[in-house]
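Given next, in structure tokens, is a single chain: the form predicted alone.
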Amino acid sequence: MAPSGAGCKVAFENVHLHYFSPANETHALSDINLGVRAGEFITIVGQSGCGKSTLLSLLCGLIAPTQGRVLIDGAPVTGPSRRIGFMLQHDSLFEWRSVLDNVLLGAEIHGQDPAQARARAEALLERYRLAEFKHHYPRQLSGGMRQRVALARTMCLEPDILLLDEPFSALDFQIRLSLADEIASIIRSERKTAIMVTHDISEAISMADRVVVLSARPGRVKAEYPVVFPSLGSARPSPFEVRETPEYRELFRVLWSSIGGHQV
């Protein structure tokens, strides 16, 4: 069963936004209720333009809601702050910085103290095999290394939170299921709370310890299901393990449906 707000780490009670225009008024979600629990990872899909997106937005602080409150640990969201994390479809980063300094730039933004910094970082490009590359510059890389890069720089803050904003969909195949296998494992294995967005149903299932769907605009909580294999014992699968499953098979078709079997 979903979580209610109450108690959670992220809850949005009764959200609506509208977006105004000197022509028209769009609605973009309407009534959203959804919970997060600590260290929980939540996949959200449906189909484009439903405000999968908006809702990270609002969790960042970056627009506010017209009706309803956005809650971390039941205080409202006023504006960004360093304890969301935030990882994009393109990994933004800077071409005349090297690896190491792309992944300090935002604690230099915040002016924390350089040594820790460093510390951290060295110790984290260690951690996601970035080590032998941190004088390199990002066009020396691959894509996936890219975006783990990326991933260091968001985590080099040490944020609570991780927001993904389609972090994989401009990678290849493979390269997007070896990716997604290794973020999924970096996120558990650091306790993070997790929103991620997608097109893909596939990543959503194999990453996610829940999956919701929003309905088309405005958006709305259409449906939330679970994600259990138990196929495959109490011990969480790797995202390449999960779609090899029953349980797998299952989960997509009733996704596809409920989204309406349209691409999203």
The other form holds:
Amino acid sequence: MAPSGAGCKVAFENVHLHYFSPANETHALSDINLGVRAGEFITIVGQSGCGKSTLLSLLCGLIAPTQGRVLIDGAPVTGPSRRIGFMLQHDSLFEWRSVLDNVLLGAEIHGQDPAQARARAEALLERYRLAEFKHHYPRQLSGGMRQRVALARTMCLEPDILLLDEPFSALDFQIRLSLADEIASIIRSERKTAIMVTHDISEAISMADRVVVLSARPGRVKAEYPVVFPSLGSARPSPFEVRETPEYRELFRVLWSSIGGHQV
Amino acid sequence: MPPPPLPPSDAPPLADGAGLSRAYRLWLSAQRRDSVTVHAAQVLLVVMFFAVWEVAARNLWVNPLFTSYPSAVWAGFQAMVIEGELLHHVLVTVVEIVVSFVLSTLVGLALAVLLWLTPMLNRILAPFIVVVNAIPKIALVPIFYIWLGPVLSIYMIAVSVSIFIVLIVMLAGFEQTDPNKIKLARTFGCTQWQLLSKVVLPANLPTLISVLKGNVGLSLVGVIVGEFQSAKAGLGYLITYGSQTFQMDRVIASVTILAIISVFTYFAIVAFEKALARYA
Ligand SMILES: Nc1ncnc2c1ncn2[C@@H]1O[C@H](COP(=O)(O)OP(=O)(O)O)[C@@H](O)[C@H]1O
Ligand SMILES: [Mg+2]
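Output block for the form predicted together with its partner chain, input the form predicted alone:
Below: every chain and molecule of the assembly, starting with the one above.
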């Protein structure tokens, strides 16, 4: 079952989160307990509004828990850290910056050595097949290319934890599949710890080592499912191969009813 | 049997870089014809305007004492040039416009930044800004004159006419900056200053340009109104002096020069905008 607390790269301990506004109070997350091992890739699924994005914001230090603790390497999160890279649903590229300068944004904010950062950025762009576009502006790129630039921008700070909040939901179906496969394999090959939010069950299974289901608001951890493929032996199949396995179909069915897919 | 080779075509249906298709050439020449028509009509309108004005005044269909007429305006302009004072008056007004424009832009922008950086101050001051902005600034001309004297009051009125637009529009722009971009910058742990310099200000460059365009006109209005009240020099002074002595030719000549200045400043902003175009 899920690792919890000690020894985890990332841990939520009895976390509650309430949003306050003059009109009302929203209980977004309730008693979250969740641990993620170093190098593990988990996906979080749940109905819209159940607190998935909130969970990532807590981990990134953009907001503080109303109650409970959020730990990274055993230490409480106090604010955004270089070690966490956050990929948001919208690529939010700055249209006034070239591709290269967009990738360098984080390094600039952290006041890193510009020459070294630039070398890293160029290497990443090369790797993501964007080298020839480094002096282009975002408006000249397709949706898939823009999202790869956003990935390069995240990776340029060399974070060891990656947070992804529905990073493909703005893309067309076809690009979405291939980009998801590509990004999953990049993250896996670099052995990053990754937490991805998605409302796409198929994406959740094909990319993750473990799928966490949140209940409707207030979000609680309703169930966790390890993603393993005994039918393929020990090797991790590519996201594309995963979709062909019987385990995938079974897990899809289980997750569908667990999330409450019938109540659309 | 291989298919017969296609016959060589000297008129491809689609443009292909080197040769333009016939349809495209026709379309282009139709476009050219249209634009010639538009320009010709524009020139004709201007010529007719001046001709009707001249003829109507000379035949006393209208009273030339009130309307003057183009040749008299031109003569009045020449007389002012010969008297040697005109350049001085133009320079005085241009300096006032430029200084007021720069001052109101910089101070308005600085205030917008200050209020954006300190939301509490923003909340405290918001109703006062609305009220002060609602006061017709022109009504303050006599007060500024008494407080500040003939020269400073001109700057004061011009700045107070234009500064609120800068402040209010820029602040609104800052507050509407794409929240996704702000969230992204925050995930990198940026400070408020970095948020300002790397996200909020560059994202609002287009807003700034449109503010500058409006501000130029307002500064000009402010300066002329200020000069009406108090100046001993400047185009506003020439206009009041001319009207008090019933020299309509000189009044209209001065107004025309003002219009030319206004057009020039507008194109200066457009040039500035072009220089920044690589950002957009
Ligand atoms: N800044 C906020 N202020 C008030 N309520 C919020 C805020 N952000 C999110 N919420 C509310 O908290 C709940 C969870 O939001 P979120 O984490 O974005 O859900 P999800 O990402 O799962 O769709 C939603 O009901 C949402 O309306
Ligand atoms: Mg969300």
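Numbering follows the first chain given and starts at 1. Values in this document were obtained by computation on a predicted structure and should not be read as measured data. Heads up, when I say rigid core I mean the largest set of C-alphas that superpose within 1.5 Å between the two forms.
>> I want to check Glu250: does it shift between the two forms by 2 Å or more at the Cα, with the core superposed?
In response: No, its C-alpha moves less than 2 Å.
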